[in-house]
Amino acid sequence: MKDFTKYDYILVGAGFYCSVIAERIANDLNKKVLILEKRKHIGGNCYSEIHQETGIEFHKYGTHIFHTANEEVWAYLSRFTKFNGYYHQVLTVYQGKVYQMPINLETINAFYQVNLKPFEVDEFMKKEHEKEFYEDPKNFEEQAINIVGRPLYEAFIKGYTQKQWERDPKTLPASIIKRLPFRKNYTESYFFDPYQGIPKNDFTDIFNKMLDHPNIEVFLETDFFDVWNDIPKDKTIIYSGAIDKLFNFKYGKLEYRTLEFVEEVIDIEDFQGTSVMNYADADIPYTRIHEPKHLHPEREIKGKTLIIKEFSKESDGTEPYYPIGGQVNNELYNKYLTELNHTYPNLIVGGRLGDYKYYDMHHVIEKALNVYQTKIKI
């Protein structure tokens, strides 16, 4: 049995949000911290590691790009790495031809084989919205269609969303779209916020550097629910995991989409030109192809590349990535919430699991900072 009496803190879940924690614990209050992970490894769904055979760094659980126009949040993630100025770039195949992505000028006069001005867009875009328009959306098809018009949403948007999610777009949630930006110039950058790019020395070097101090202590392989009953009561536990699980599930499951991914090592020193290339066809099984090698354009790698296939699938609980969200979702989890600060005064609970919300990681550091502010350092 573990001895858990000496700490301050018990942290579940090695991702930002109890990495940023346990930083500023151990750090701003001389604390004592536990964390831990049932991986093998610390950083999350952010980890990174070296590919033996071609050397390439890859993100494990899918390519992840740091952007966010949080002043506090960047500088806060700078003090453990400095960024090497990647800005991201999507593109998308359709029938066997490479398109921008998110929709831009450019996609859209080669979808059309038009040659359309910025100042054009609105009232060629208008022409779409007059034969069909939805005044109140309801769900996330009736929003695509409000932002791109039916054609566009047809061929980049609807295949590509019934992989990613297996469900009709009419039962989705109309907010999911709203992370899809659209322009009506040629800009290509992927997000519009003035901080973004990769560390230099990639995520998991961001974690080794935030959690090195002799207050913070990391316990791999450990699953929070085997020694649950072994913690004393009135220690103060932050979670990151999924909170219909602390309830072993009493009132139903959440739904979530989870990932899989199947590398393959290339003979060629480039395969596709872009770190994420998107397959928005129905037919072809996997929603997209990763080639990490161009995440880190200021390494030289020669010779052989890794690209990784990644499958969108229903979640059985193990490795839960995307919150479904809708009504019925949020309902249970609001059940559950009310059940936690009912019954464990003393657990707080965050993060894209332990909130039930679609985060990027500079949501996650900032929600982590304010809970920290609010919730412990009080």
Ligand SMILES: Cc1cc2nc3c(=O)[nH]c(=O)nc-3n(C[C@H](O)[C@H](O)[C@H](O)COP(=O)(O)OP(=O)(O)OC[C@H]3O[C@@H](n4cnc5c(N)ncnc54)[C@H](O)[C@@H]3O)c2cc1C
Contents of the next structure:
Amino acid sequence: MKDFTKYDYILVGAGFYCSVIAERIANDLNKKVLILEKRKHIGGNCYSEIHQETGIEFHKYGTHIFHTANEEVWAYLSRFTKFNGYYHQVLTVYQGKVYQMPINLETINAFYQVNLKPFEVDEFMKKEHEKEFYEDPKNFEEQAINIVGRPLYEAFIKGYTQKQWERDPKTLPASIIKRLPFRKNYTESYFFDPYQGIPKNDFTDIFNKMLDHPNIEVFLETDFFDVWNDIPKDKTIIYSGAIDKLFNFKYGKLEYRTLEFVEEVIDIEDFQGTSVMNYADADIPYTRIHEPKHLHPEREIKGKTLIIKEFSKESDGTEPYYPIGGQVNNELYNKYLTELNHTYPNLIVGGRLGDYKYYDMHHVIEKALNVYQTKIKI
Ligand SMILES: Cc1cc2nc3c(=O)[nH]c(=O)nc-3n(C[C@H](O)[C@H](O)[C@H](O)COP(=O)(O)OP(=O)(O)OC[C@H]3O[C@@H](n4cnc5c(N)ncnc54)[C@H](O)[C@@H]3O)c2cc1C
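Since the one above is the form predicted on its own, can you give the form predicted together with this ligand too?
Time for the whole complex; same chain goes first.
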């Protein structure tokens, strides 16, 4: 049996949430921390590694691009890495032709074979809306048509959404796309945040640096639920795993979408000329192809390339990625949260699985810094 008495805090999960908190406790409070991580590696879903055959760094759990407008988060992370200045652009293939995404003036002009100026777009779209518009949009499809009109919806959104959710967009709530981006200019940058990029070394290097401290120990391949009973009851535990698992799913399981990634090595130098290409047609089974070498234009990687096809699926519990949300899931989450506060007063729960929320990396880092200040340092 492991000796847990020598640590001041036990943290569960070596993703950004617990790694940031561990780093703060070790450096700022000078207290001892143990991180339990059930996977073979640190870094959570941001983990990256070098592909053996091609020497190309790839993000094992999906392409990750760091971006933020939060200066505190940027300053904090910049202590552990430099960024390469990569800015993200997304393209999409529809019926064999490549268009820019999110829909912008270039997409509109190429799709309709016109040459509109920004100030002509509203008038042009008015004609589409006269053909079809929903005063009270009741589902995803009606909401999307209200924003982009039926032809652009059918081309770029319908098939992709069907693949992403494995459901007819008519059966999805309108709330999913309240903010569907539609640009009346040629802006190509996917994110507007002033700070963005990919870590110059790699994502995992950030975690190695954060956790490299004599006050921090990490036990890999250790599931918290196998050792929970051995941890003294008065220890503060910071948990970034799934909240429903803490209660053995007694009220039911929170639902997630997951992704399957299929790697292929191709004997050419550049397969698609960009890091992420979406596939909008419903009859192409994957949603995206990633080509990770393009995340590091500053690196000279000659020879074969690596591509990764992404397929979207229902999660049966393995690799829960995107919370499905909706009324039933949110009520279930609130039930667990209420019980958590009564049952485990020494447990601080957070991160994307603990809060059952989709967070970007900068959100999680901000949350972790905040929890450290308000619940741990006090
Ligand atoms: C496909 C995909 C693409 C994304 N792309 C971006 C992007 O481009 N930009 C961006 O900013 N964000 C992106 N994100 C979001 C980013 O991955 C998250 O914000 C971040 O990983 C959350 O950190 P976390 O610590 O909360 O969770 P995680 O990184 O998931 O870490 C939680 C850790 O806890 C461990 N764990 C869980 N249960 C136990 C247990 N019982 N015992 C021990 N260990 C346990 C897990 O193994 C995991 O390592 C993306 C997410 C996905 C799914």
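Positions refer to the first chain, counted from 1. Quick caveat: nothing in here was measured; it's all calculated off a predicted structure. For the two forms, the rigid core is made up of the largest set of C-alpha atoms that agree within 1.5 Å on superposition.
Residue shift check between the two forms, rigid core fit, D205 Cα at least 2 Å
No: D205 shifts by under 2 Å between the two forms.
Given a core-based superposition, decide whether the C-alpha of H296 shifts by 2 Å or more between the two forms.
Comparing the forms between the two forms, which are aligned on their rigid core, H296 does not shift its C-alpha by 2 Å or more.
Return yes or no for E142: a CA shift of at least 2 Å between the two forms, with the rigid core superposed?
Yes; that C-alpha moves by at least 2 Å between the two forms.
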